[in-house]
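One chain comes next, on its own, written out as structure tokens in the form predicted alone.
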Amino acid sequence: MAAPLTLLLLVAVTVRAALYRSSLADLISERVEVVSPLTAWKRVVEGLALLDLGVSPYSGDVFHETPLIIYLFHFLVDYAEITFMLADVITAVALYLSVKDYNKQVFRKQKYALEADRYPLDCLELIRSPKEMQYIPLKVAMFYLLNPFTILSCVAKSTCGLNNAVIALFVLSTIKGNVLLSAIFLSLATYQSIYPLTLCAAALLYLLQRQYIPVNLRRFSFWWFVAQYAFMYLGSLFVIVGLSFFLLGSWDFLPSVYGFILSVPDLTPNIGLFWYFFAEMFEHFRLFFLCVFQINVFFYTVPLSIKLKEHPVFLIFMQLAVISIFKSYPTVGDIALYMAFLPVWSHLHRFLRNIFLVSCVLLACSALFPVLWHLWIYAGSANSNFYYAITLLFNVAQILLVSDYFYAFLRREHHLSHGLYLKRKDGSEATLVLK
């Protein structure tokens, strides 16, 4: 499988590549739906900028992103786009690592399964084969570079790949069982953009598994193993944070970043949820609305955490896509990220029920985003309630997708428990209903 990848990784540059060099990396660096306020390379350029002249970029209302990405591209401002090639293929070949080590314990618990005999006949068909598992790997690889939203991304110089990268990161140290790696990885994503930290539960739930402790409130393990990845989450969070006021000098990126995201000022047009609702609410309502939907983000991981509870590597990827729908400034990045999981469960599709539906919805919703952003700012024939109309058509289709994975997942997973053809006591065919 290293010749595939080796060659995917090569057209994924090539394509990049060209594409800095061509007329549209500056069209698509402006485009709302790539880049925000928090991402956007313009305001990464200009908080270089105050920094050379001895003013503190977090001075001004421009630059929202952390201390540790400005000082970053203080060195390798002149390799940029080398940089941001090199994120995405890292963040690829870190999901590639990922699905092929989880594939194996899939595989292996499967094994042990059968031979206990603990599926019923009449599932087998749902059984995985190593043929159909065997691709899976470069499939997701595949589906994070050569997804367009991925490659704008990249052109548009966006921070959001350099975020990926480090959840990428994360993902491929739970896996393999590093507590410590994972803890630093998870830190690190907290840091950047504070969503992550619902990601915490996943990983607990995985490597308690890899330990073989089981989740249990009255056992002292369970909470011992708790506190130690605690101990290194946090230290690890309190290292990074006092890093970055070593390097500032000051506490001015706390209100400018972490204050910036869960405050949302900047009302920008994004493919999120908050800028219309916020830009038409009255001022004394502001502060309610906004605890509302900030909640939203960090309200779905305990229900979501203990229902798969036994299958953590599903919860990421579904803590992922809630993230990438409610954060404050989403952009196409998130998405692309939480895309590149779903070769993964490509067993699924005999059970998703709207599938076409949604494909089309998000492809059209896709190629209407600069058609209604030009009638809106340039042609003048729209207002601002045609473009929220499609990001709201858009985020309904993103939670029509996740949902629907999450019922076929279940649906899967009852099959294998109880049989797929189930009857009632009268010996009529069953209806499975998902409560």
The other form holds:
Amino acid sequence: MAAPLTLLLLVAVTVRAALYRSSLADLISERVEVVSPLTAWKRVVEGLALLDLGVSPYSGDVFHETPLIIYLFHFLVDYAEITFMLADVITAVALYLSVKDYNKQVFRKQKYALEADRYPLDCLELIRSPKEMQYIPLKVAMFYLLNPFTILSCVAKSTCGLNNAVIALFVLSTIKGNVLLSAIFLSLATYQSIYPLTLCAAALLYLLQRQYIPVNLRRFSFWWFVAQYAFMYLGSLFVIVGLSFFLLGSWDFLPSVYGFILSVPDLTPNIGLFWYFFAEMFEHFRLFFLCVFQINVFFYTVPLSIKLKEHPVFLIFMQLAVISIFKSYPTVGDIALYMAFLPVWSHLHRFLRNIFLVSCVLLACSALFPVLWHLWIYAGSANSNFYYAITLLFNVAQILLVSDYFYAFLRREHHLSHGLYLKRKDGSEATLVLK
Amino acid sequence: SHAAIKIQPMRQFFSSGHTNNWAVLVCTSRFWFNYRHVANTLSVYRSVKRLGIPDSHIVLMLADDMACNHRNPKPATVFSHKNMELNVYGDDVEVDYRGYEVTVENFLRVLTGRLPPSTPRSKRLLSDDRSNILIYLTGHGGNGFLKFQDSEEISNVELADAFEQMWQKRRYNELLFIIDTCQGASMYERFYSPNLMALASSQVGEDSLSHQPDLAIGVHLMDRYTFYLLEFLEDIHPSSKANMNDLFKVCPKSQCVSTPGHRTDLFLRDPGSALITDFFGSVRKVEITMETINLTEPIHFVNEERQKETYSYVDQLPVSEIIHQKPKQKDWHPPDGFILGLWTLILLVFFKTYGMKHLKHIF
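The form predicted in complex with the partner chain is what I need now, so please give it after the form predicted alone.
Full complex below, order starting with the chain above.
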């Protein structure tokens, strides 16, 4: 499998390099759908320039990246393109390896369940075979690398690519079972943008499952493991934050990075939900709605983890999707990350109900974003409502996609335990509905 | 050198006591059928300019633009005599207050000098206590008031108080006030400040009449009083010795139909000693002297001071200091402690993950 992967990597790098050399690079790096105030490359360069002039890069409202990014790009600013291409390659390879390992585990579990005769006889067609699962890792890497969203994000040199790389490495280390590395990568991801904190629960569930510790709130081993993981995670987070303090010698970065993410002062339009609401919010209610919107991101963790405690990798996928939809400054790079996981659940296609609608809406909205932006900003014949409508529709389509996969996954699990042809008590045919 | 100066009787030279002249000429009417008021003002403007008062010392306020009015068959002209004999608009008219800027408030602010700091010099009456000022008003008036712009009016009491403010602020040496409106004499009844002389075109209860219409333009071109005033002034030249008594005789009842009036009781000098050019012209007093005056020796530069660097003009501006500044040599580097700490941690994690046996190979 190494050869097709290498070929894929070469193709992806070529496409990106070609786009870098063209004139589209400047155009793309200014699009609000691709870069946000958190991830724009222009701001990184500005921050580094401010640092060279002897001023803290966090003074003023320009630079909102973490100090480790300053450190990284202080030496790599001339090789930025290679850095971002490398980040994409690392993400793809990490996803490839993790999905390969995950498939092995899925197949092993399925084998045990088959031997233990746990499946009803009529759902044998739902059983997965190694043959169909052979190309899934390659498809995952391809979905990530050749996704137009990823390519746009890489060409725009948005630091979202680095975020995605860290999260992919976290997924890889979690699936491989390495507790320390998983905690460290998760703390790095949280350090960059606060939202991956919600992936803690998924990682915990997976690692507990892998170490055969049952998830029982009354058992000591459960709490001991949770404490270990929490200690490693929080410890590495503190160490990284402390190191960042030593880089610039001040705590300026805390309000500039985390305060910025949480309090959303910049209302530049993007593909998220925050900007329009807060542009027309009265000051009196701003704090309340800010809390509501931010809690919305973290809120789905507990119910989802309770429901999906047997399937932590799907939980990771759901969580990533929720983060990309509801975070304060989403970009298309975040979407590309969770979309890369879709081939892993390609066996659910027979249960997906809205896939045609969702794909049409996503395609249409992606095409309409630049059109309505032009109409609003340049032609002046539309206004922010038009653009927000497309944003809303895009997010609704994403939510529909995610909930559709959720439904399909749960339905398959239900069929696997209760048989493919469901019958009501009186014998007539029944179907499952997601309530 | 000869220090003897022939002392001549100086009384004639400095008999008036003023050193500069100002003129404030105001037309207060708008609309096309009040063409004559604009022509009145412009003809007085023409006269004072011809007699030497520069535009910088004239505040000309015209409430409407007749020269560029759509109904003017001869655009860019304002005639004072019929058959288009004399164009008082000319090529070098400088109107300081135009259109809706001509208000009672602006007029009083010009007189008293209480203008906002952003007002340009051309809109200010920058007179001092050695200034002789000519103030000419024309428009539609009544008993004790003058109408501005068809919407407000200035009363004779306000005008008198404005002149008192000017006197208390030492803004004039002597002031000649001429008004050409109906019942114009009522406007100078309330004056109480010294050194004011006033003329009006008609008494209380009388109307000032217009002179002649031009059938091609279709309106009356001038008022009678100012028409004859203009004719009188056309004979005045800068060295003329005509005095105020001649001015009082302008436009007798036979020509004006109304009775022109004047008031001289507040004027400290004898009106016969006040020349027309004291108010309408800007005659400089020249003292001729026969003696030579020795200035001090010219300044010699010491030779060492000559060796200055030659700066180009641009280099002396502060901008050049900024753009020629060399970029700071020191670049920002991350502190060493940070680099050390970071890489130690990375190495620790690496060895923890991949086992400590690799560590043995290094050490």
